[in-house]
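Listed next as structure tokens is one chain, alone, in the form predicted on its own.
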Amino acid sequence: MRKVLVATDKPFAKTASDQIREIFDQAGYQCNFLEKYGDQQNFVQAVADAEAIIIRSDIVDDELMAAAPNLKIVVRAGAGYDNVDLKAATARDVVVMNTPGQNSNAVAELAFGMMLYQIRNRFSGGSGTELMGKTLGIHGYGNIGKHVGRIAKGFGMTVYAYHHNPARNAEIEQDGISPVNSPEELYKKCQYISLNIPAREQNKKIINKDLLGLMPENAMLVNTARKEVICEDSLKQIFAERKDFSYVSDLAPGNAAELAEYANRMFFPPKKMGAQTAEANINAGLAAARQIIAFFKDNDIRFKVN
């Protein structure tokens, strides 16, 4: 009998947990849950006989994998996977997967919620502005970017997108969005920029003062990606130099304390919340369970990231 551990310090919703358990029961797998475990060592101690692990934002490092000699696959229920040591997993012949697209709409809707909150003076009653007729640039046209574009068109915005692979331009055009050929062109054209790029090594700190300085008057950067893609020194500089610049994100920048004087032009919640909807919670958890079964049954590695 295959043994699966669902390790979530921040648990899935009960509906999701019940359905995950049901999927594994039907497949004849043993599924154990480790929830709200607190200390990482409690996670390490629980993996001894696990062949598969489902996580959310939980840390899977070399120490943990060393404690799980039977481990074959780790699935991160969500899009980002920087909480998994991919190099160590590859060295130990452990497949790592994510569940792309399952939380994309939740993240995209949040981006617009934060935009509206900021441009309407944080719902304080003062006069604000509207999104209709404004320009939005999508930096990274993946699953989330597609939803951002769909919603932006519903608001009546003019939408541009940049993807590092020019082969995606045909898809962008099919979605009724105008592709551009460089980040510089995107930032120069657009008052609003939605960041939808992963925190891969080549993307770290690529959003810098040079790019942000190209944006038109009353610029707003919307970051539902990762803080690592922002050069935080540049963020501080652009705030100081441009009183028309604002920044909204679903996670705090590392230098948030240094930016306190710009609090009226910046918003972020206490914890990252892009995927925190009931629907995304359920979708990602069930996808993770099904991917594990497909991996063991058919050697399906479509969503492998290492």
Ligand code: 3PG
Given for the second form:
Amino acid sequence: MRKVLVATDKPFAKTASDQIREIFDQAGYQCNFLEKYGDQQNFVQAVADAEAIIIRSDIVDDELMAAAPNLKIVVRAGAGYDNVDLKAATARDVVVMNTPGQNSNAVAELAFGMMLYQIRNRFSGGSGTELMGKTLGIHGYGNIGKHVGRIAKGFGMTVYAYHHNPARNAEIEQDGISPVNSPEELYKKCQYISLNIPAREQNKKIINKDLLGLMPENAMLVNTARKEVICEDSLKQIFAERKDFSYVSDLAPGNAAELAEYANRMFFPPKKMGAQTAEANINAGLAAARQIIAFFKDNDIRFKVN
Ligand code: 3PG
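One more: the block was the form predicted on its own; return the form predicted in complex with this ligand.
Next comes the full complex, and the chain you just saw is listed first.
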């Protein structure tokens, strides 16, 4: 009997966990859940006999894989896999997959939730501003960027997008969005910028003072990507220099304590919650379970990322 561990410090919604269990039951797999485990050592101690692991933002490093001698596959139920040591996985012959697109709408909706919260004076009753007629720049036109564009058009915003690969421009245009040729052009044009780029090495700290300084009046940076893509020293400088700048993010910046004086121009939830909806949990969690079964049954490696 194949053994799967679903290790989620931030658990899936119960409806998703129940359906994941059902999929593995039907396939004749043994499926254990490790939720809210807190200390990484609790995760390490739970993997001894796992052949497959489903995770979210949980850390899978060499130490963890060394403790799982039967491990063949790790599926990140979600998009970003910066929490998995791909090199170590490859060296240990462990296949790593993600479930692209499955939680994208949830993340995109959160971006607008945070924007509205901030421009409506945090729902305090004070007069705010609207999104209609404003410019929005999508930095990174992947699965999430595409949903952000769709929703922004619904709000009546003028939408631009920059994607590092210009081959994507035709699709951007087809979606009724104007492609631009550089991040500089995007930031210069757009009052709102939605970050939808992965935390790959080449993207770390690329959102810096030079780019943010180009944004028009009442600039807002919306980060549902990763804190690593922001140069946090630049963020501090921009907050100090521009009283019209605000930042809403799905994750606290690493230097949040130093930014305390700008608290009214900055928002982040206590825990990353972009993908924290029942729908996203069901989409990504069930996709992960099915990908594991297809891998063992048919050697299906379509979603392999290492
Ligand atoms: C992702 O990369 O899929 C999102 O950041 C969601 O992460 P989560 O599963 O930890 O909520």
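Positions refer to the first chain, counted from 1. Take the two forms, superpose them, and find the largest set of C-alpha atoms that agree within 1.5 Å; that set is the rigid core. The structure presented is a predicted model; accordingly, all values stated were derived computationally and were not measured.
- The listed residues are Leu221, Thr99, Glu51, Phe268, and the one at the hinge between rigid parts moving between these two forms turns out to be Thr99.
- Of the two rigid parts, the smaller turns 10 degrees against the larger between these two forms, judged by C-alpha superposition.
- After superposing on the rigid core, the C-alpha of Asn299 is displaced by 2.3 Å between these two forms.
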